[in-house]
Amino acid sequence: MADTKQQQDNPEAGRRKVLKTGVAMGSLAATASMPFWSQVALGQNETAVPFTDMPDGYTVPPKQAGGIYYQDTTKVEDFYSPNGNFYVIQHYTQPAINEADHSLKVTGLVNNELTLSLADLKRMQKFEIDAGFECGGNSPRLFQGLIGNARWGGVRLVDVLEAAGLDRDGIEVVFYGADKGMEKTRIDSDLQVEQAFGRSMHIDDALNPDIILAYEMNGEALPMFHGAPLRLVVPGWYGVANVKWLSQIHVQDRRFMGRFMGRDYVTLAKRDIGGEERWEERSVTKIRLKSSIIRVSKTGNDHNILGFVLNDGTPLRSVEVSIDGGPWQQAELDPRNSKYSWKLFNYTWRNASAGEHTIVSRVTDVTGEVQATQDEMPEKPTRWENYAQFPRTVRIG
């Protein structure tokens, strides 16, 4: 534990232990095991109040290879998303593998280069974390349904760059998805050559213990759609960074430029650097601060609003909620909530008035840092990282 400890303090030092090779596999506990918060499923006398910004007959599309799926977010009813549930993004196809022949190759600027089965990892040090993430595509048009909460099982990804062996020069960790499809040059628009998709990050956070290699989701078998038998689990990072159907990770000295890092799942945003107002252009990587409302419920008099916050692992502060525009009043917090999984809250809106009302959620994490309103959120032409206040509304009967 005290290893984990002075990797997470400084990276630096985490890094060394690495380049020394090695294969311990340290366990590092996460949350502990308890039952599903009663409050998140409707109980027997309780109803749900639709919303009236949701269209009538609200639906879903069916799941499908290659396809995406997201989920309506009134219905969330577990602390956990059933693996049924969970949204699903795919940007290639959807790479049918057999377990017993897939293969982890681990290549580049390591001191052994490895190729792992299933079985290897298996017996390898396992781990297990509580982690919800959205797409960085998420936002009000689905009313937030590309978003998942899941309790992860695998390998640490630290654990196995540490049985690799870190080369001093590797400063970028690539990971490589076995889903591939053809892309456009532009230097010849008639020439499509084939790519993996693929994702990256700085070797410092690569080296966060929290990180993993799952093959199990909820306690099961990794889903097919869900990248079975293997993927990458980035605690805190958009789902985009979640590799799936992960096939080899790439250790090199040099920034990675792949479709899904230089040209797709980029923020243009402007900001200020050094006094000076700049366009700059990102790779979608830390969720950003957000909550925002799914669900308002009746119980006699009484009506409860159950919401969600999402963050990069930041401890939170409190989180509030205002009803036509009135004080921000503070709600309860699950007590299952972790430091990566989603936040879930409820607040209890009494005796509430006849007619239509808006509701709106914010959050503060222990920085001081506060949700955004939309008049608040940066210049941003790019569809991605939405994490602006989303009011709601709802008409009482």
Ligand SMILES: Nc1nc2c(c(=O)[nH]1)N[C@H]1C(S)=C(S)[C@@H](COP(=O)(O)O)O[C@H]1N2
Contents of the next structure:
Amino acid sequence: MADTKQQQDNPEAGRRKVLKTGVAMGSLAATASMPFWSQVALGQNETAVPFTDMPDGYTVPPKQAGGIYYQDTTKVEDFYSPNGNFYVIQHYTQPAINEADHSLKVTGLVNNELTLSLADLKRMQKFEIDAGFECGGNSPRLFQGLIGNARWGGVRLVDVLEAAGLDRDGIEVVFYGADKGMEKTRIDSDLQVEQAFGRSMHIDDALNPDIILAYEMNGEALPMFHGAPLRLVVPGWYGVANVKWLSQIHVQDRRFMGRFMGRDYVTLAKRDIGGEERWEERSVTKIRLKSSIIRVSKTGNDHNILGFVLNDGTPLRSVEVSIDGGPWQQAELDPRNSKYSWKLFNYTWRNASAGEHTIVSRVTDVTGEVQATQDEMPEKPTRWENYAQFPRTVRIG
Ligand SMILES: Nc1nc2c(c(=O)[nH]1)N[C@H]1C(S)=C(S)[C@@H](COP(=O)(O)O)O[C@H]1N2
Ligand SMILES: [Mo]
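The structure above corresponds to the form predicted alone; please provide the structure of the form predicted in complex with the ligand.
Everything in the complex follows now, all chains and molecules, and the chain you saw is the first one.
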């Protein structure tokens, strides 16, 4: 099942798995001539070249319950982010969940309301999909650290919705986590009410067969920080859509206006709205086309420039790198990249001269959309959806 899906997205995945194993077995040999994607981790004769735009000795704080965790993106070593290294955002405190008692309720405009235990879900057909995502607030400030890429295992959301049977009047599907917090109301600044983390989608979006209710992450039971025992993963959408500690799915006949749809994770930008220039507020949903360089390393006379692309799953046309404002040069894409994974790329920079250099990447998709420079970005005072090109500086010594 899993492999069928993978191979649909990426028909060569099976062949590459074999290829990858072959390369790994040969890893005692010198690594310099191996294609970069055979191992993302630095090879034996490869040394990291520090960025001069990062503070000396840049380190990230440890992962802890209730806190935020981000990756040091210069240390990305694998196509799949190890579970312990995948970023964490949680807006409320850690909910105490006893896995044996936990259930998922499916309620509202359905023919049969359901209460599904984890065991019930595990009896359904298993589905696996690779999906990488970032927080809608990820940015150069943390050197793009609010990011991760994993293989998720669980059941398709559409299978659960079909089991419940959708009523014709439903237009919106709301997902509630078990975590709750006190939220201010608009009625009175002193009035606070306890609400659960909630996000929603239009029913047409929710019926995308790639959406997963995941109980596994990279082949292991879903870790507590990432929503154990069950989370939603909406491939191609910003992280906020991926409701952790999922406890209820509710189908309703009107829009859901909770904090994380209506107030928070709302991008304010000046856009052309059907020929009218308007300040528009839009809930953060699909990942905007973005690439970023995250590491430079040296092997012999060559420098390897590693980066990632994230987007909504639209196929890519190219990823390019420019050095010191020079011509755009094609980067090489990791063959493990799939529709919704992050897409790693490498550019081999030959005979770099000593001194300070500025390097930047840009991605173009098949629709012709080109990643904007900071100057080309719409006027956008909120921090959400920071997808501009990110020039980096390095010193070649
Ligand atoms: N229940 C619940 N789900 C949640 C959140 C949360 O606070 N509570 N945070 C969201 C946000 S803003 C992000 S970016 C992602 C982060 O997922 P991760 O911690 O597994 O990386 O989870 C989303 N799902
Ligand atoms: Mo987020």
